[in-house]
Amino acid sequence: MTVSSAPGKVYLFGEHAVVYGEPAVPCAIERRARVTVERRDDDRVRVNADDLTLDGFTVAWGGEGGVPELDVPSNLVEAAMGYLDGAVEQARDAADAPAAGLDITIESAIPLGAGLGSSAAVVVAAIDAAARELGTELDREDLADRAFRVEHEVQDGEASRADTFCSTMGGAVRVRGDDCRRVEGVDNLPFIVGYDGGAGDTGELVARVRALRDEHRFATDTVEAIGDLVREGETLLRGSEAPLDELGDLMDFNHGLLSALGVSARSLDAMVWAARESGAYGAKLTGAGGGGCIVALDDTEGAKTALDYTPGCEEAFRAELDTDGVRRES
């Protein structure tokens, strides 16, 4: 039996724009997906993922047919199946064991589709644990690349390397196209996350931005403006001590630009404004948008307290920066 875990993430800056070759800075947070893998004597794959929950339904994965039993239909669950199928195929390929049977158990503290990198964390941990159970140790660069290939396939070629690289490496990372690297010297950032209990459809939201760019020049300019502020933010992060007030200003700008692209939501805007008005340095949505999570930069308890009392915020929590990335638990 082999166990790996991998962290979720928040975007400090750059979501959506990263799809078009602009840089982004995601940061790993200490909320993890944990995957346990045990080899079977036959060629079947059985998956138990009772922890993959989202506001009203639970995935009960497993059984001889390999089809999840659901109390409601969901494209998020169909995507989750694709991620796991892809992770198994990548592990089998790495170990040169195309017919290996596996029992897989997933435990996750990261809600599906909420902008915290749930799919990337599950894929990274699953490939790592399954490959090791099959006798193969992957280096982190290979693991991140294989995890990206899975997301790229499931998301119809629209995925960036940001989530999977961040989940594999940990810390704050800078991603632009295939150029991925850690931002050294960032030990912690005082993140507060607010979660509205819902989720956005990443594929639909990415497609919406693409359609807007195809129709309006201003949307292309908006995407490029996000890239410009990411570059400025990266410069601030590489300084001897990142100025939280200036980083917060850039987060506020980033949220405004994402709103202009139509990927925010009333619940996200309400949480962003609650955090800002409580004294946070800055706040923005994180991930694809449409629902899910916001991230605020605040070294006091003000933003969390405000979010706790904000209508529509189901949960608020402090999110420590995770510097480990994928972790081999056993």
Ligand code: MEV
Given for the second form:
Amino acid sequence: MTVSSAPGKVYLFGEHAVVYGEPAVPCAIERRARVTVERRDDDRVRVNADDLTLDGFTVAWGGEGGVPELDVPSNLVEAAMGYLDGAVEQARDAADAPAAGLDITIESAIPLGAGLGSSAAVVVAAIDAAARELGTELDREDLADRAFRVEHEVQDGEASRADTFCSTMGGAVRVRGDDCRRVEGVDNLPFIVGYDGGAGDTGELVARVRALRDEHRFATDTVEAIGDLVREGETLLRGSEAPLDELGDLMDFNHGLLSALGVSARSLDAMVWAARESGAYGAKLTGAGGGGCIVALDDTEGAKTALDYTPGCEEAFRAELDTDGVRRES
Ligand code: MEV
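Mind giving me the form predicted in complex with the named molecule, seeing as the form predicted alone was just shown?
All chains and molecules follow, beginning with the one already shown.
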């Protein structure tokens, strides 16, 4: 039996624009998906996922396997199945064991589809644990690349490398197209996350931005403006001590530009404003948008308390920067 875990992430800057070749800076957070894998005697794959969302589900496939009754939105389950199927294929390929059967158990503290990189964390941890269970240790570059290929396929070719690279490597990372690297020297950023209990459909939101960009020059300019602010943010991060007030201003700006692209939501705006008015350095939605999470920069208890009292905010928590990335637990 092997166990790996991988962290979720927040976007300090740059989601959506990264799909069009602009840079982005996601940061791994100490909320993990943990995947346990045990080899089976047959060629079936059985997945047990208790915490993938608020209610769990169990799915078996391969052989005669069928899909039991499900109590979570079917699009999320279909996506989760696609990610796991892809992860199993990658592990089998890496280990040259195309017909290996596996029992997979997923425990995740990262809500699905909420902008915290749940799918990337599950895929990274699943490939790592499954490959080791089948006798192969992947280096991190290979693992990140295989996890990206899974996301890319499930998201119809629209995924960037940001989530999977960040979850594999940990820390603050900078991603632009295929060029992915750690931003060295960033070991602490005071993140507060607010979660509205909902989820956005990443594929649909990415398609919406693409359509807007195809139709309007201003949308292309907005995407480029996000790229410009990410470059400024990166320069700040690479300085000896990142100035939180200036990073916060850029986060506010980034949220405004994402709103202009139509990917915010009333609940996200309400949480962003609650965090800002409580004195946070800055706040923005994180991930694809449409619902899910915001991230604020705040080194006091103010933003968390304000979010705890904000109607529509289901949960608020401090999220420590994770600097480990994927972890081999056993
Ligand atoms: C989703 O977490 C972030 C997006 O930029 C899509 C991607 O980068 O794959 C919206």
